[in-house]
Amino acid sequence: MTGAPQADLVIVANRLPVDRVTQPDGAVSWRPSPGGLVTALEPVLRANDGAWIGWPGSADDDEFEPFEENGLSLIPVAMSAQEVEEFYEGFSNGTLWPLYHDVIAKPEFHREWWDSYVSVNQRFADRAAEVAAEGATVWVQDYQLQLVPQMLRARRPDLRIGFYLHIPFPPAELFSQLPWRRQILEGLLGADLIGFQLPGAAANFVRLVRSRVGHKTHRDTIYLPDGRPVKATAFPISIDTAGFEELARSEAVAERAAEIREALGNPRRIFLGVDRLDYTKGIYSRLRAFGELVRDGHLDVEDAVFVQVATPSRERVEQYRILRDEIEMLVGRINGDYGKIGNPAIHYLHNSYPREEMAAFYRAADIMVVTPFRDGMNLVAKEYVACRFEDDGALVLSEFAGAAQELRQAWLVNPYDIDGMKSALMDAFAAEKRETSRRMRAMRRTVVQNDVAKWAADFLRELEELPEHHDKTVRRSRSS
């Protein structure tokens, strides 16, 4: 690879922070990707002579050269169509995603998927080894790249390596199903600091390392035989709180929120769900609960509507196509049975929207419904809270979302309990303003004090301050 800069801070993620746009004349340009991770890390990269390594997003055997976009140094990693199928759609999202999300869907274990996962992880590690300056910090992101820390350390032991997992990490009884469980654990142990969304996930990892790899551990620290300590601990991720609030306060978003309410017929209450179309998100169950409330006369379509935004996701994967069909059939049945002319019970939007439009939805909605079966964090819940600058609105939140540990003032629900979810929806619907204000004020205080910039700063500071060696006497690890 030619033209690669030497960077003091390297972010390694599955995707670049930009999306490729092909113009009508065939010319290629780039636009910034939406998302909190980019917002959090962009200023850190600029301040530290940093570079971002990632996949440009299209299957292409041709190598892109490193380039600069909006002042950011970007290092593309190419993937073939077969690698996209086996590494990304296969092992990452057909094996790891369901396994790490409590086997809501059955994971598949295919050796050719694993081989592709190893190959692509090695390519990312090689890029990082070439780009990182002497003694640089490398921060690897998420479940697609769990082998990179060890591969990178083998080539560049001078580096400080961090890893952050953005999804849940499962307990031993689930993780142990994975035929390549030891390789994943050892891959992660190449990092000096491993960050998780919640303390329970970090504890799961430490217990597995102790039982499956045999390393000595104490609380959140693992002592490796080569004298290097590894720390595994929780760093709950957050959002660009100030940015969302600024958007929500803007005149354009206020006007758009009023337009949305008008288009919905100015009902007394608007329920809102915003999710990637994924079987972990519990979309079907929440819409079913709302439909039953309408069916039983607790809610009337002229008084309450549900808007469900379902962002397209992994549409080439069969499970996701089936889920979309099931949800659309349910919405059609509920609207057919209980809707009225001009007043459907559920407005279903299978589309993605820019941040400004989402802020308008958050401002328009009286009740946000976030009910995943399992989620590492769920930033939508925090985005809604950030946009409610008048301390109004209600949040119905799954107790299995990572955000539930911070947003305790939400109406917490078990998404597997349809009747319990119906009760929570009605409680939020009927709550007096004084009650919703009390709850929202407390949740807003949490997201303001713990925004995404603090998350990034806390992680990088912890990584920098970790000792390089331990003085514990430890035995060599045993095979699993």
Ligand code: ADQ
Given for the second form:
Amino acid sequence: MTGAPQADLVIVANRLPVDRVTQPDGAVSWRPSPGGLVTALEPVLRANDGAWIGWPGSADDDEFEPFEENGLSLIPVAMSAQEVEEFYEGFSNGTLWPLYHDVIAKPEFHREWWDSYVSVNQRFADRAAEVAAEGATVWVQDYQLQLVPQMLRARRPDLRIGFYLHIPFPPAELFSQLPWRRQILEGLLGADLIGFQLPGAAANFVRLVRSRVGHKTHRDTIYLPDGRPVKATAFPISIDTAGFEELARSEAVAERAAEIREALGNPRRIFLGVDRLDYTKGIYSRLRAFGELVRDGHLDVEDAVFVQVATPSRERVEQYRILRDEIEMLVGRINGDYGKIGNPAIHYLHNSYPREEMAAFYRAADIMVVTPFRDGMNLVAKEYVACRFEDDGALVLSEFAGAAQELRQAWLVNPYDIDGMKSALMDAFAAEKRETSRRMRAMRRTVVQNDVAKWAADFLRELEELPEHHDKTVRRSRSS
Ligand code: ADQ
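Okay, that one was the form predicted on its own. Can I see the form predicted in complex with the ligand too?
Zooming out: every chain and molecule, the one shown earlier first.
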């Protein structure tokens, strides 16, 4: 490819940190879609002649030339409509996503989806091989691109390659269902450093490599027969804590939070859920728990209200459409049965909001309810904590969210246990100010000390410092 910059740091992610907008006259422009990842990586990218490779988010056979946006070098990778269906909606979100989340939904295995996964991964790897300068660092992100490390190393052995998995890595008993399990493990082993959210996920991976690929391992290190060590370890991701706190402290957000409370009728307590509309997030069970508390008279709709923000997500995938219908039916039923004029029990918003509005929701809410069945980390829980600068507010958190390993002072719940969730919701509802402050103060300390900038710096430092060779004598791997 011509015109691609030679970068010393390359991020390879499924999505570019911008959205493509087509004007009515057909002209194309780009709108930044700022997420935690780009906030964290922007300073390092600027300091290192960095580039970001990713899909612009719409099906198109046209290749776009690399371009600069806010001083960041962006390199679009195109995908056809068929690839969006087979690689993205299919293998990534219909096979890997449910498989890696405890098989909460049944993963589908289709050979055409796999073929598409291989060819799209190859395209990303080829682009990275062209863009990276001699000896550069390439950091590949997430489950859509697990073959890229190996494909890239085959073309560019001079590179330092890191990989980070944002979602859980399943235990061998589940991962082994995957017909292409060996290829995925070998794909990842192309990296020098593989980062996971939790130590347990890293341990699952190392164990699988030992049993399925047959490499020698010791703790978090895998010794490849060609003399290269691979490290697999945990780097729990975080948020731009200071940025969220600053937003929450602002006059505009304080006013907006007051407006939200007012619009809800100034109830004594506001419960809040904020999730992508995904079956892993446990939205249905959580609303059922709340509905039963209202039904049984433990909560009164003039006293307590639930606001559920559900971000539209993967709307072309069948399972997501079914889930949306189920949740909307439940909300309708609960409001129909227990709501009063001007006082519905649940306010349901199926929409995306700017960061300021999210911060206002977090400030307005007394009890944040985060109850996924399985979640790599869950940034919403950390964002809520970052916004509670007055050390108040309660967090009800699933023990199956990665965040539960750090936010120990939350009201921890098992999301499969509706009665358990009901008592946790009531405990958080009734908690004394002293109790909520004690818990929130401790959680805030954790989130302030471990922000996303530290996460990125820790990962990149570790990647730089890893030895290139090991001195272990190891035999050739066997086939599984
Ligand atoms: P997600 O599954 O998307 O992320 P999460 O970690 O909660 O889950 O991040 C969601 C992000 O979207 C948050 O920053 C939140 O503020 C934002 N958001 C949610 N609803 C919104 C709305 N209606 N409008 C605007 N913004 C909204 C995956 C993994 C997680 C892991 C992250 C990061 O599934 O486990 O924590 O990646 O690694």
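We call the rigid core the largest set of C-alpha positions that still match within 1.5 Å between the two forms. Residue numbers count along the first chain shown, from 1. Treat the numbers as computed from the prediction; the structure is a model and nothing was measured.
Note on D25: its Cα is shifted 2.7 Å between these two forms, core used for superposition.
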